[in-house]
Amino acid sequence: MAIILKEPSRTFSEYLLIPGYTSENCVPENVSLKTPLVKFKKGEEPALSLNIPMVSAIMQSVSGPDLACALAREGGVSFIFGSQSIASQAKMVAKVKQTKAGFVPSDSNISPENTLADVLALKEKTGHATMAVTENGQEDGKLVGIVTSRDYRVSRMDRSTKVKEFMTPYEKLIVGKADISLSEANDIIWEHKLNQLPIVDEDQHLVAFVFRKDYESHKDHPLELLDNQKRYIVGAGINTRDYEKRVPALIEAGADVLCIDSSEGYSCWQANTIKWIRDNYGDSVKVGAGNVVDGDGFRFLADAGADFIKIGIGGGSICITREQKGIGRGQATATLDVAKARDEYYKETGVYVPICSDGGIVHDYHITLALAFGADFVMLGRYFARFKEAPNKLVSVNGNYMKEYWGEGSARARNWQRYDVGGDAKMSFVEGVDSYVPYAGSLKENVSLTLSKVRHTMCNCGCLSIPELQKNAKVTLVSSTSIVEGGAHDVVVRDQNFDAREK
């Protein structure tokens, strides 16, 4: 006979909380976020932290170079996504890894032979008025110039001039070492008036741009999550089929820390994934593992050695698995149910594994329960996909801009090694869905906004820290008609459709 849990299986919405004592120490500028990232040992420091509960979801419409370095910026930390072959997956994550806080490296690359139509071309599609004008008009080219918006004018040019007629060449540039700071990068650009600074190596390679604005922009960024080179931290997307390969390309590139991407993680594919990692890097590679939504699940990956485990299947917006197979728990309830296992874990080993939950984050709130009931950070999709950075598409859809959203099982995807059925087996379904997400601007905006909600009803719950709220928060079980009671209600509200003449 089938185990019954009588314990509902309950999502974030059927939650509220309720407020603590605030002292006056209590206020949203001395709240910390920061918070384990991967494993560690009672009395020891994490290896790896996140300055904010937030990293970003292993998907193709969510992860891309982008978003990782502006999510960096803000403190977390986002995977790119490993539905995509090893060589470019690699090179997105040395793309991120070679972008050191104030550095930015050129997508905007171009020959002295293209033309003044090439270079509009290629600021229509990047967005980026300075181009790097190299002999093979790739990134590995040697600079023999730079192409800015003050070296042309379109309404007074034939689009036919070649770029060499009017770039800046080489000679005149002026250019810092590959070894400079950005304090002396900065000093240089305000010395000589420049709006960017090239930084070649010793080959006359351009290594990146140092912008004036991005100095500024640096300095408004304190909680920039760098390693000890400067550079920016960032994960990637591994599956329990072609890790052999993936992985050393991966950690050949820079990335951080690793991820396991599977719809369901207690399998034996996972455990010999992470074994596989363990005998060739030790514990020196960070890989976390899941998906999963119980103890039981929880115990399995922590025993096989995973620096973090994801919580939550079926709870993705775009997610149709419990759907299709009638698998899954509601979110609140499987990260309380692991939650506790990982403190019973911790208690038995003194190991503390961080766990995140993945999924079943629909307002800016849930994030606040989600950390109350336990996680240690939150893995989003949608919110991310939202962004103007994110690597998905911005379309117009019945006058409204929107961006493209499609799961990571949904048939455009096609990502089936994230299924862990074994051998050269294939899905032959779906599990998600293509979709669009309004478009809702800046990464750094939007999550500034949050954080800031999150910050304040903690103030609200007494708690200056994730693992105060942890201990402490008080929850409660809201019903349906107190759910409609918590929005705005029995009045007409106000907005710009609505005419109202006064009588």
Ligand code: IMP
Contents of the next structure:
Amino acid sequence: MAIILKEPSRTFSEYLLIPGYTSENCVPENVSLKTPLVKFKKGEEPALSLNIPMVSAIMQSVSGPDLACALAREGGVSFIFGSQSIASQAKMVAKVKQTKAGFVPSDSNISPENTLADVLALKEKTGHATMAVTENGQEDGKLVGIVTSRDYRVSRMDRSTKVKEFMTPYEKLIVGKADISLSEANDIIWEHKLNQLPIVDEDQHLVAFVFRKDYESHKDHPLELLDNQKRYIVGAGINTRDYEKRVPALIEAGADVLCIDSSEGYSCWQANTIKWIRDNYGDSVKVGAGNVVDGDGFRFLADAGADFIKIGIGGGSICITREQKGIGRGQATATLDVAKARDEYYKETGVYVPICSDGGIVHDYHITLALAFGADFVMLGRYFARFKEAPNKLVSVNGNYMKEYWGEGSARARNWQRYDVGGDAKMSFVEGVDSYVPYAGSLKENVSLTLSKVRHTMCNCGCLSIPELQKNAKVTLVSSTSIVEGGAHDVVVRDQNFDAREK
Ligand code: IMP
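Alternate state requested, the form predicted in complex with this ligand (shown: the form predicted on its own):
Time for the whole complex; same chain goes first.
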């Protein structure tokens, strides 16, 4: 007979945290959100940790290189989507790794024979005022000068004026050598009162720019997540089909961590993928797996060697898996169940396998609840899709700025590998929708606000770290009438936009 679980499966909105004792020391500035990203043995440090418990979803409409850099700057990790060719995914990973914190590769190259009109058009396209003038106008050409908005006056100059007539030529430039450190570059910037310092290799090719404003921003990001060469940490999604080709390309491009992206991870395909990675790379390549929704699924993937395990089926905002296939579980119940299995596994084996609650985070407090329920970090799609750094298009819908947001299982993404069940069958029905989400501005501003709420709630619960919250949180179920009581009620609200970013 089938096993029937009597307890209904529940979502985060069905719970609230109950405050614990808050001591004088328990203030938001003292809260650490550091959390393990990959498994580690008792008494050892994980090889990779996050400084904030947030990673971005492995989705075309969410995780591209710009979002990856912006999130790493705040202390989290993006997983560059795998539903694209191996070459283009590897290129995106490489782009993040080339963006050494504070060193910005030029995306605006122009030739000395181009005109002021070309400069203005390029500025409009990239949004960047500083351009590298190279012999052939391409990235691989020798640097012969730079153009910034200080070099021309649009109102006084003919648009057909050649770049070579108004650029700052190479001979007049102060440049840094390719092996310069960020602080040495910054010293030169200050000494010579520069706005940017071109960094060139021995063949006079531009490697990157260091901008005065970026150095300052580097100091503004104390939690930024960098590797030992001061490059941003970045992840990448893989699938259970082409891993023999995709994994080497991603590792070569510099990916720090991989994750098998699948709607359902309790399968031999995931174990085979992890085995292939272990056989070929040992433990040096870190790989997460999932998604699962119960202890059995967790145990299977932990035994298979996964470095972290994702939880969640059917809870994503764009997801229609439960309607289409009748599989899934409320995200809160799934997280609780998997956390219990993770703790038992740790007790038995001495190996702590971090778990990630993936999908269904609607309100900021859902993040705190997921952590309280035992998650080590959360993965978010809709949340990040709203930001300017996401790779999806900004559009105007009925006068409102929106970002396009589509599921990996939608007809638009056509990511059939994510729904792989072996054999030759390809996706024959969709499990996701194509939608809009309200545009919310920059990642930094939103993540800061969200985490400020998380830190405050943790203080209310008397907890200064995620492990403390996992151990000490008190959580209560809510009734439908108490949910009504939880919002503004019995008043006429004057300011509907008290927190526009959350909507
Ligand atoms: P969100 O944060 O609620 O928007 O959920 C994002 C998560 O939904 C992702 O990390 C995936 O696990 C999942 N997901 C992405 N695309 C689809 C889809 O098309 N169908 C079902 N789930 C999806």
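Residue numbers count along the first chain shown, from 1. The structure displayed is predicted, hence computed values, not measured ones. In this text, the rigid core denotes the largest set of C-alpha atoms whose superposition between the two forms falls within 1.5 Å.
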Please determine whether the C-alpha atom of Gly295 is displaced by 2 Å or more between the two forms following superposition on the rigid core. no
Quick check: His363 between the two forms - does its CA shift reach 2 Å or more after fitting the rigid core? no
